[in-house]
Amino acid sequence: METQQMPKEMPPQHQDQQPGIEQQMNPRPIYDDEQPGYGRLKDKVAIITGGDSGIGRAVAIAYAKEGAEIVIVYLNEHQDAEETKKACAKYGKQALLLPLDVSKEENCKRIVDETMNSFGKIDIVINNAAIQFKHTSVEDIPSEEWEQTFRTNIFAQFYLTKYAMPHLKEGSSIINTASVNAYKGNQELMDYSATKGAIVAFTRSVAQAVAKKGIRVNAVAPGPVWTPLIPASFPDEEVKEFGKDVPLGRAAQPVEIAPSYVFLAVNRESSYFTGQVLHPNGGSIVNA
């Protein structure tokens, strides 16, 4: 997808629910470049949380192109999930849809059980689901909201990794979605940024713990990306300006982030990567 086709400004818009509905976005995010894959993930089974829309949808489609079997976990965005399933089917893969709240431990165990029942193995785990809420003062963050953000963004990554681990083997890959905010902080997304910092440390720690098993654990820390979380988190006028503060002057489209997840999943290309973080962030410099 040529960069000149990527919109540099979005119309003002807002949604009143988390993590947002892609069907309601204007313009719709770009999640497929319509190019064929190369079979680099043939016979692999991938679990993708938050796979109904945004980055998760783009990764699901990219993996389907590469020959993987796809398990899409999402909260309650059924129409978005069905659209993602249809997009995967275009490339010959019938995705398994699991509408479950990943903030609950028992649901993460169920994700693993359902995947094993359907496909008999797990090769790739993409911990991607997240929520975020805007507050300009730490005093204004409700304790319940703080806890829910942590349960969704980082507890879920622990739960799913914990239950998937017994089924992973040498060559398996875990990829966690962090954020540029883990490195820069964000004065309006304090709880979200804190969870993303935790994800970086979790990634580095688990990578060391399972390296001898031949299991690789990495993360992707995107900058601003046009996903349903954006209109679901910010008021109209902030959405219009979203992403303009990075050197490239615009937010990314999900299709531009997905190749990082493909690279980290393909052993032939990233076999010496573990405990690392890729930074598709539009030019923001992070020194960590």
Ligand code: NAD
The other form holds:
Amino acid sequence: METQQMPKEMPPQHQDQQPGIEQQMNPRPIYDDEQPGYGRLKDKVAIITGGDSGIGRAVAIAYAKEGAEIVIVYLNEHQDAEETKKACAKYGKQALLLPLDVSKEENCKRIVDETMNSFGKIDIVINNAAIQFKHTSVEDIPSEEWEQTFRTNIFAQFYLTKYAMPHLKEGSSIINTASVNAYKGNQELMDYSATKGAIVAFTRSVAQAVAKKGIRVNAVAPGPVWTPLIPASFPDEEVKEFGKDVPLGRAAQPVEIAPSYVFLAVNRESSYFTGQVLHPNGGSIVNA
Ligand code: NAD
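Could you present the same protein in the form predicted together with this ligand, rather than the form predicted alone shown above?
The next block holds the full complex; its first chain is the one shown before.
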């Protein structure tokens, strides 16, 4: 898809629930450019948390095109998940849908067990689910919310990595979703940004710990992306301005973020990358 066709400004809108619902967004995020795949992930099995919508949905579809079997984990957005399953089926893949709360350790174990039962192996783990709640003062962050944000965004990455690791083999990949906020900080998202900083350090550390096994661990740190997380996190007027402050002057569409996840999973292309972070962020300079 040509970048001239990407929307530059979004109409003001807000969703009261988190996770947000992709089907309620206007305009709908662009998650597929309908370009064919090249079989670069043929016979691989990928678990994608937060795979029902936004960046996770675009990654699921890109992986389906490349020939992977897909396991989509999400909290409760069944309609979005069904839509993603349908989009994967267009490329010949029957995605397994697992509506499970990843902030709970027993559910992350179950994700691994169900994947092994259905597909018999795991090659790629995409730790991508997250929540964020806006607060402008540190005193206003409820302590329970701080804990839930850490449980969902980083504890879950640890749990899933821990239970998946015994099944991963040489050539397997773990890809964690961080954020530009890990590098820049964000005064409205203090807890969220702290979890993203932890994800970067976790990625680098696990990468070193498993390098000798030939398992690679990397992260992607997107800038502003048009996904349900945005109207679910910010008020109308902020949604309207979302993404205008980066050098490219607009938010990304999920379809523009997915190629980073394909690159990091395809051994032939990224075999010398581990412990690294890719930055599809519209041109913000970060000290990566
Ligand atoms: P999204 O709302 O489409 O995805 C968030 C996903 O997290 C949802 O699919 C939801 O089901 C899942 N989720 C939330 N809590 C969960 C729980 N307890 N158990 C299971 N699943 C749960 O939004 P997105 O923007 O595509 O977010 C995907 C990732 O991208 C997140 O890690 C987010 O921090 C990151 N990110 C987004 C942006 C952006 O501007 N949209 C920028 C940088 C990083």
